[in-house]
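Starting off, we have a lone chain in the form predicted on its own, written out as structure tokens.
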Amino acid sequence: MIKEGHFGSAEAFCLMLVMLTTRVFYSSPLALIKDLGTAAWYGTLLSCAVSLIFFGLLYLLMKRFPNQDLYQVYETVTGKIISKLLILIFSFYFLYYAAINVREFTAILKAYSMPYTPVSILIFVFLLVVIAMTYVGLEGIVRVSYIFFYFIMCGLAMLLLLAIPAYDFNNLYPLFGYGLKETIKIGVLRSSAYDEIVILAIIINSIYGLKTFKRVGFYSLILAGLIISVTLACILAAFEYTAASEQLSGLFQLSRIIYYSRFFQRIEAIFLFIWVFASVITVSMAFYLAVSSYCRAFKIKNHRPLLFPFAALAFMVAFIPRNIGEVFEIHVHFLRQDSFSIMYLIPLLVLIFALILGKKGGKAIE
């Protein structure tokens, strides 16, 4: 087994909050506003509430096996062969997650900042940084996220506060958007947007067990939901839902309209700074999990020889979408709305099997 090290609840909280909120820098606000209109800002809170329910069920599963991580629970409940298949599914999903996030990042970067740079060059450079981060291992990625967490969150808060003169909160009306029924439907389906919380169950042995797992999971989900909700409300207040649903990155556009004088305007550099670091941390963590999950499935003790092969795979997967439309309409849509079939449904089925078979991993502790 790979030696992943240990870190405390503060570091785990910073990592999860960065991963859960990074999507606000991408096209997620565009998609949510397009689907829900003016109800997008509280529709995401419904998604967060559904994710909290799933996390509670995940906690019940981990509580039955207090000394095991999620992959070990799979092996205990389903056996070696099926558990290997489930772990490989997670490995391939995390590889896909990392690749599509890189493609989405480079697509938006090319559209706004580097229109003449080939996408392949941007992806290649990004993956080199990801390889360097992953080479250090899980503990190194977590420490980096802890360091840059404060810059990312302070930068996001600064952008939202500086844009206050542009807000007109009458743009949040009508409150029910396209209808309460549609808001509930999309809100429940988009609970996948918070499914990174399952990562905590995979690395639970590195965060000193159930007590930290429960505390970090619930707090990071709640705070992430509030941050995303406030950000969506600010984007809607600044642009109205018709214009906001047409922008690749609402936050980038928000940073461009900030103007106080001829000496204080066009502060996109702040946005790019926090966006790049949040993206690198998120993709590096997903890429590490793809490699480490593969190693767990085949009992490989050193993940480093696999970094370049997996990076080559990620590079190829990133070019599966033939154009920017496919990136957002198909692949990003799957990650934000349909991935619960992997991240939530598989642990839930394992919990059901564990209850039916009466399997436990020992005395549950807090």
Partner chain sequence: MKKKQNTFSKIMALITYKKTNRPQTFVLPEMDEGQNDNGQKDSGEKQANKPKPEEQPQAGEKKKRKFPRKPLSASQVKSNRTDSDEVKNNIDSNLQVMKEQFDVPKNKDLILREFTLGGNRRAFLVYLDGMADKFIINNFILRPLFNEESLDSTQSGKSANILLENIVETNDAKKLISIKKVITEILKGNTALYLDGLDYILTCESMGYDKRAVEAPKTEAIVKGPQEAFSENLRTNVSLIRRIIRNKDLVTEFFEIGEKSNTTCAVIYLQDVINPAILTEVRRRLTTIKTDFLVSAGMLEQFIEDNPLSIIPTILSTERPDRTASHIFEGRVAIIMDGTPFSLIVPVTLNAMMHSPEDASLKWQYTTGLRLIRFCAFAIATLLPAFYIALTTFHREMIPTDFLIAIAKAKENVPFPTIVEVLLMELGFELIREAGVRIPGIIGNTLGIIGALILGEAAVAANIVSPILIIVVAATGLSNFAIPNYSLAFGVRISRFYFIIAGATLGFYGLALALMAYILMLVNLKSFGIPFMSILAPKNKRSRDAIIRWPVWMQESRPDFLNPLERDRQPEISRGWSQQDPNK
Given for the second form:
Amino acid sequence: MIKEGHFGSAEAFCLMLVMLTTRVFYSSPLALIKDLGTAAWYGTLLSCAVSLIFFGLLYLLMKRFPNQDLYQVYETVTGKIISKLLILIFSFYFLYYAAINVREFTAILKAYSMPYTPVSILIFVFLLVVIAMTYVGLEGIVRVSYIFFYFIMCGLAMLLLLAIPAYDFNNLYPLFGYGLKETIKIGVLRSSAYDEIVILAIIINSIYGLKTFKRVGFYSLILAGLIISVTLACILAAFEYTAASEQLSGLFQLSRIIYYSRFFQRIEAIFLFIWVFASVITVSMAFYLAVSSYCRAFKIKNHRPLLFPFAALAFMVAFIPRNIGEVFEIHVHFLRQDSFSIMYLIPLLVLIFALILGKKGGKAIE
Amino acid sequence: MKKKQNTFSKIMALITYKKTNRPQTFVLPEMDEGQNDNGQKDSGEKQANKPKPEEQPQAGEKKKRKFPRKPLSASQVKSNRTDSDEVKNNIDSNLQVMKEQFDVPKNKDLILREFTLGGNRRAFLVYLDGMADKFIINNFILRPLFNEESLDSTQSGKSANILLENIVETNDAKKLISIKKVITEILKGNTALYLDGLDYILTCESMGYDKRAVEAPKTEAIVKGPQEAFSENLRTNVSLIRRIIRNKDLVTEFFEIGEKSNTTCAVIYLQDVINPAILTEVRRRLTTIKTDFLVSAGMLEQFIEDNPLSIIPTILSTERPDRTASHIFEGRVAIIMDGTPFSLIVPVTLNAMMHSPEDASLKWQYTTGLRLIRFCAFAIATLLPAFYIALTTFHREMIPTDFLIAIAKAKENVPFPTIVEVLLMELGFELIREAGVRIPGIIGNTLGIIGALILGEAAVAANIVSPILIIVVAATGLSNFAIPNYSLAFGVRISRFYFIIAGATLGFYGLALALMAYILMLVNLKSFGIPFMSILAPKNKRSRDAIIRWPVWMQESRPDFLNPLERDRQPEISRGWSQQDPNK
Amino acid sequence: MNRSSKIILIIILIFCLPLSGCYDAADVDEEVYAMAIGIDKGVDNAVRVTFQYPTYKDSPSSGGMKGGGGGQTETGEVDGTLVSTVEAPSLLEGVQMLNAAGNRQISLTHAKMLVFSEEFAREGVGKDVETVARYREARETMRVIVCKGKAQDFIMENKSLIGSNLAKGIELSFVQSQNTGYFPDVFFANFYSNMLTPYGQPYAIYAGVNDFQHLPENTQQDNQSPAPIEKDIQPGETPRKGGSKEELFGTAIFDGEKMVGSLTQNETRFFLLGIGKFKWGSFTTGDKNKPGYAYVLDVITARKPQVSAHFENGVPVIDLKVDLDADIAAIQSRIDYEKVENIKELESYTKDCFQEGMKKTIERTQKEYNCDIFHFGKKIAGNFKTIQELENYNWLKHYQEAKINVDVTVNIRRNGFFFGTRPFFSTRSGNQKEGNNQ
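How about the form predicted together with the partner chain, since we already have the form predicted on its own?
First the chain shown before, then all remaining chains and molecules of the complex.
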């Protein structure tokens, strides 16, 4: 197994929060507001609540098998062959996740900032940094995310606060958006958008066990829900549901309308920086998990030789969508709306199996 | 065909994976997070006893990999020969060994004085001319020996003790049975004395060579605080530290490094504070260095640093005894080399590099302000030119319009693209700085300033660069000088070009990515097992002396990341008087 | 071999990187930055686009002929800037055609204002607003102006007469919205989102070019100066001489993408009071007690206007509460209004003025244009549960039916430097006729 190192709950919390909230920089607000209109801001809270339930179930599973991480649990419950399959599914999902995130990122970057630079170069450079991050390993990613967490959160808070003159919270009416039924349906489905929390169960052995797992998981989920909800409310308040359901990245647009005086305006620079930081961290983590899951499945001791092949794969996956429409409507839609079938349901099935078969983790070796 | 295959296999060899045998890196044993607060001391001691599984097997392997060893030269073989390492118990063979080792007839430095004591007992005395104080040898070694009547060949057993305890009047005398050690002592300037029939050689302290007096620090001059600096003499340097730390637990260990230069190297630490794991690691690194010649602390630094590829230094070198002492107090190790007026301090973190020795002497408000300025300077010195390039070539929409038009107007007659302008100016600035060091005396300083002014002015007048760029480059250069650490400033200068390339290639996007990679490099740097960015990541208990300096009386504990044996520096209430009623 | 080849490979890669990048790089002076974009109806093609951008000459030609107006109409040089007009099938293609003609790329990233001619605006601005909103270059913080006459002429008069810095001049001219309240400050982002929203209708700055022909010469020999009145003035018709010819005065009202009418400068003040964007301005009101005299009040909004909306028998009812603070800036009649017993009278009189003004303004938008530029729809939306219901009801259509109650509170808080007013003393004391100060 790869030596992953240990880190504290604060670092894990920052990592998870960055991973969970990165998508507010992307097209996630657009998709939500398009579907839910003025109800988007609490629709995401609903998703968050559903995720909390799933996370509770995941916690039950992990509690049943103390001192084992999710993959070890798979192996204990489902046996060697099926567990390998499950781990591989996770590995490929993470690869796909990383690649599509990169593609989404570059699509928006190209639209707003670098219209003439080819996507391939943008992705190539991005992946270089991701490879460097993953080369160093989990500990490096976590430390970097811990440092940049402050930048990202301060930047986000600054953006939202500076745009205050543009807000009119009357824009949150009508309260029920496109109807409560729609809100609940989309809200539940979009719990997928919070399914990164399952990662915690995979790296549980690096974060000093169950107690931290529970604490970090709950807090980061709740806080991420709040942050996303507040951001959505701000975007709605600034642009109304009509204009907000057109804009590629509402947050970027928000940074463009900040205007205080003829000198203090247009602070997209902040946005660009924190956006890149958050994206690199998220993609690195997903990419690392893709590689390390693969290593786990085949019991490969060193993940480093796999980095370049996997990066090449990610590069190719990133080019599957032909245009920005496909990126958003098919791939990103899958990640944010349907991926719970992988990330939540597989552990859930494993839990059910474990309950049926009555399997329980013994005291693992300290 | 064969050649083709050869190239093919070479290309394949380039891109295929080869297993590298990477030596384990030293990691300071981590403690449980929950334990961090109360269990500090226990676990520290536990570590001390616990053998470190990672260290032993690979001792010295890393160094071997980086500096492949050449076969030993003849002289090394000679000095390492085991059969001649023991002192023989007859004078002739010992004399022979000495002559052999020092190439006596050829070597004119060595003084080998043969004489007879008590009528019939042969003896000899060896020392290096110029290294030893002849006054001591004449008056306190030779004279008592000649005056002593009882030393004839009959009393071989007893004479040893007499010789040592009663006759030789030097303050330090050692009985050595290893020729190698004797030679080292002689090389230091001590005198070796042998009496026929003994199975050891007596070395008497007689060091006395010319040295520089203690002077005021040159590179770390400050306003408030002590004004003395290390000199080239190791003993003086150690005494300078010992004068500040008057503590019996201050331990000075000596190591000889350099197989031909035999440079003495002192490791100084506070025994009851330092984490033993750090100490073991320092010893391990020092003892496994195999080189023939080591003359300065800067060279030693390269031998023992964790990551030679890193642009940022991971060892702090200072010429100030007070600064060294304060680091020793915090639980660090100081390494002083004979012949270098600098001490090396390990392990250090980034913030220690950004501190000035004056910081502790000033009120905390002033220091905090100064430190913030220094960190700003760090950011400006690394990022400003890159930021300027990215802004003007990629993100012009973010520049305020009036300013943008001013830039455009100024640039209208400049033929070069911005990147060329920046590189030209940076190059010019570096040139001036490098030349300023060479130009002797006072002219050097003046030339630096005047040169920069004239060059800038002329460049603008000649439409080679736009005036705003002069400001950018000047601000960068100025900021660079605000960085207190000399080596760190070098690192920053080089990093700047890395960021310039990133910013010029992909604008803010490139800059942001480059910044991430840079921070990634920083967080993975280790200085003797301590993460270099310990102030930020990994998370540990917040230091009260990292960026914001708290009042001295509120700095209750030593840095958490050092895991010192004794964590507290002072009790919660360190100003006892503040709790008393002054009117009683 | 292995090691050195690796290093060489890395070096080559590093040097390749700048070659592969730089697609988006351009130096500052390779572009010119359009400050104003004007859009007129085309004659032979869809639109006629005008751009104004600063030149990079060291001393702008304005030095010699400042205040002289004109400039060289041939090359379009105006006050250190160039104004060029092109007729093109679309705005962006217009940019390209000018690029081909000029020697620099025109960048819209620093555009400060987007000017539509009224004629064009009345036909619908949607086509070009869509371009600007979608295209990455134009910034959201530029202002939207509808001008009387041709946008081209309006931009030709866009000069900075006070300083040489045009960008600063333009930005500061919009700040005057806060200092006067004569015109709203409309950002493009708001204009665009107002075009989409079911909550209300878009509005823009109404402007015109003053040819300085509106300052009437005194032909009568009557020495009696006319009584002070708040006159409604169309942009470009202010009776004044000297200074910049362009004039921002009033509000242009849109229904969706089409301009349907305008508010005068006084109505604009009431409109701004109603939406809470009025910062401060002085109001001159005739003195009831002494005809021919007036008092001047400095008015600021005390708090954001309170709007509430509900339905009564299917009729939308809206209550608008406006809370104003006023300072006395002048009492020409020298009547002692500051006194506690008198101030109530002044307050209630002022209140009536404001209330009536606001009511009239709202009524005008309702009856004449049926355009909810006040965005009362945001409060109406609170009465609907879902977006579908709101959109089906279509508030914009029902705006004219709404019953709107306006309640203005005026508090006169301060009196300037005086506390107490004494009449002027002269030989005709008690029957004075001097009061023409201030």
